[in-house]
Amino acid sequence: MSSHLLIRAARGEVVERPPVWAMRQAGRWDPEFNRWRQGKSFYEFSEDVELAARASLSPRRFGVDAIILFYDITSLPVAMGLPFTLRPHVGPWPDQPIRSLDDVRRLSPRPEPTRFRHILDLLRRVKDELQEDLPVIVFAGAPFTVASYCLGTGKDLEETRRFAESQPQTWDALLHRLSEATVHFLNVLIREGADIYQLFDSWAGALRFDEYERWSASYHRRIFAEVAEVPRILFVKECPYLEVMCQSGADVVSLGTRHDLAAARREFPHLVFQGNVDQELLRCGTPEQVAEATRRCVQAGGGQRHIVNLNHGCDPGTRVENFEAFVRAVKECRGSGSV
């Protein structure tokens, strides 16, 4: 049994104060990640080990309850044998999309840890720093968003649809085989020592019911159900369909600013909740709002079976003061009477 603040949260055992952390807690907001890039392409950055270490470890400063791993979620189809660049004001984009059933055959469905290698040192490598002082996030990108990436088409829902209603024997052999990976790469993780991973599934939250059904939550339940000897973790952005989250098998389901904490509580007791202050109160109110905003999450949560986290990652703009008064003003509710 872990002794890790968050780990003791999201597994619903009492305690002494929610955890905290943030998603993209390390990334370009920070002052010392972007000293330490200098110039650097990102997966450039993110294959060498000590840089993305240095990336991963750098909000310990800052008193947050976990460190979750600098990568991405393209990583893995990566090692799958996709190669993708980081194109400005665009994102990841593969060199030769997928376009057909031949495609997706030639990506690995279960890629060799050698292809992830720079993953795997790099927690072993935060994990020695760490000395168990605080529990590592591994993460995965869930199938429907990592298989918009490999067709190039990211955000724009229309485009992926259009190419799974114009190929939908491609598409569904896209979402295997990325599920099969995904349960795969995962298990390596865990094996090597990775506490606890969140599921993301950025995009699905804009899916119709029926596509998210198919699309998205059967892939969650599979992954949830194949990969359960940690806590599993959701994040959905701002997903309209709590009911199906909360029946995906996770053992933390992420919440937006959509979403009433308080409500969600009540109606699934037996649920962690993890989030939901506004990620843009982050990057444009001050630090006494942030606060504020934080103080009433905490109080919505209750103090128990909730982690504090935002709805979303931080975004490039946040403020470093914001970020330090987010944490803060969890850690100043521990005896205070706000929970």
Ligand code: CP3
Second form
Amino acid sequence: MSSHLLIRAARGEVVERPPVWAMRQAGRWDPEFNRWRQGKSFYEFSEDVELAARASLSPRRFGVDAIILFYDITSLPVAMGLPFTLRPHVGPWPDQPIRSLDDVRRLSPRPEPTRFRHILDLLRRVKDELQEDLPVIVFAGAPFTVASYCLGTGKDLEETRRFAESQPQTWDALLHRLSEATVHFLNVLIREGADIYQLFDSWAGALRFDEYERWSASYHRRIFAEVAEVPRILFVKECPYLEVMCQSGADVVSLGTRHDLAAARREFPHLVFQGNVDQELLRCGTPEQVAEATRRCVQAGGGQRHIVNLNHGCDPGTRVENFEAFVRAVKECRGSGSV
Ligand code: CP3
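Alright, leaving the form predicted alone aside, put up the form predicted together with the named molecule.
Once more the chain from above appears, this time first in line as the rest of the complex follows.
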């Protein structure tokens, strides 16, 4: 059994302080990352094991309690046979967007591990470097969010909905296929030593309740039931359906700024919560404001069953001194937690 602080907290064990990490802790807000990042396309960069390992490990210097591997939620559909290009100011874009059932059937539901060899090599490389000092987080996008990238609709929910309504069979087949591939992908990574995983359904929080149940929550439950060897984290950006998230089978539920962490801890005492410092503050605030908000967050979490994180990922405007203040504030709360 792992003895890493973050893993013990995710299992609900008593810890000496809450662990801290951030979504997109490796990214363009970090000048060091930008220096290495130059000159290669996003997928070339993330498929270069040396560079991806360097990017994954770079937040270590800030004192975070876990390392998330550097790849993307679209890396899985790439392995399934759908290449993507990163479009500046738009995001990942499929070279040939899914349009028909035949397009879905061409995607491999259980891609051979050789199709995502670079991620397995990255995991090995990062684990070797860490020597068990920190746990490794792997992740996948949930079917709804990944499907919207496969259609080329991304964050534009109206467009995604239009497709789902006009081609319900293709849409369902796509969600099913992505879900099968996700179970396979995560189980391979766990077999190879990943310590914990996070399922990102970033854009599902904007769905109506009935859509969320059909397109999002039903797949969360299936994936969490079928990938259960390590702790499971669910992230949905600012999700209005907290109760449904809490019944998904996740061990850890990520909260947004719309949620009250202390109330969630009281209402769902068997769960662990992650979050929920406002990432906007890391972009626009001062280090003092960030430290103050982080201390309030640690206090609201009560020191136990809490992983300190942001409401969403660090964006390119995040200030390095604010990220440092965020991590430092958690570590200075050492010993102040109550059981
Ligand atoms: O530290 C980490 O978390 C790094 C690993 C990581 C990346 N993407 C690398 C990346 C993770 C966990 C992701 C998840 C991801 N990717 C999500 C879910 C998280 C969230 O933000 O809600 C989503 C929706 C995506 C899709 C995606 N990939 C978008 C919208 C973009 C463009 C965003 C931008 O900032 O331009 C990407 C590209 C991408 N993936 C970048 C990084 C660091 C930035 C582009 C670059 O380096 O050129």
